[in-house]
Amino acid sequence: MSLHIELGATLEQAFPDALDGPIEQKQDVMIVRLSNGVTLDVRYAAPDAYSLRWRHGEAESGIDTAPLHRGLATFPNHFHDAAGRVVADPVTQPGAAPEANLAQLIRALLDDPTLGSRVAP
């Protein structure tokens, strides 16, 4: 999958010291590990259709792009957070670059690995 090998090398030149190793690539998933501990399995096969899941100590969490909750303000995307739910997403947006979305997501997960700061109670 070109793509994913692409973005590994974007996301490499982009966050060089927020890596902790090489980004990994498997047949379907790219592997991403922060410093922070937080390691980032991506699924990108089309700017608007992704799974981005990641795992913070016992935490899991996810954004994907399945059309199954249309009641979110953000439908297709969502947020499944640590506890279980399923929000809005507070990052991504379908149709922007892949790159774009990936490198907000590190950032946002770089300043908060559950991104609880980013969703109501």
Second form
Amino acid sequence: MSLHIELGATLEQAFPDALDGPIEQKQDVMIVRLSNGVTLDVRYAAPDAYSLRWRHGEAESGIDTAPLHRGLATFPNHFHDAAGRVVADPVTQPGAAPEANLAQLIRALLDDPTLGSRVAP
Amino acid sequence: MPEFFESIDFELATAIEELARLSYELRENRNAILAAHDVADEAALLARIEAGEADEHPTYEYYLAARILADTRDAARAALAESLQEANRT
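Condition change, the form predicted on its own to the form predicted together with the partner chain:
Full assembly next; the chain just shown is listed first.
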């Protein structure tokens, strides 16, 4: 019925061992819990309009396409890191298939929940 | 309306009722987001973010949520129309 339903089914099939329970579907957000303690909130309205925000312990981070940070190399998509900085998005590409972007992000979060190793200090 | 439901089987009637309720909830939830930000539609909400009149977050998440609710409602209404067509054939 919606993009989130299709995305959830794809992710559950692609990451059977990396999810901590079934993906939770609400009317406007999909919640993905990973086995390493990351909780990811997915709002995907279109391939070029999304917000992916996650929590790991006390740390909160996110990638989104709000068209505000024109100075960044990846405008409009950008990364709000756990320290509160706004930097270029090291993972997703607007326009790419949503399932590909999400799979890439989940693999990156399983490897490094803050994505700290993917951005300059 | 009661007569309409008497002529169709239970499963189809239940599906129609659930889709109608879902469509209503989706519309109301989208309207609540837009009303809370005093805008008429999603484009106006995004414009407020771009103009710096609203915080980037969580307003951008509300903008996306409104779009998702609208798209899902369209899908629910299409499914409802299909179910009603099926009911009218029985």
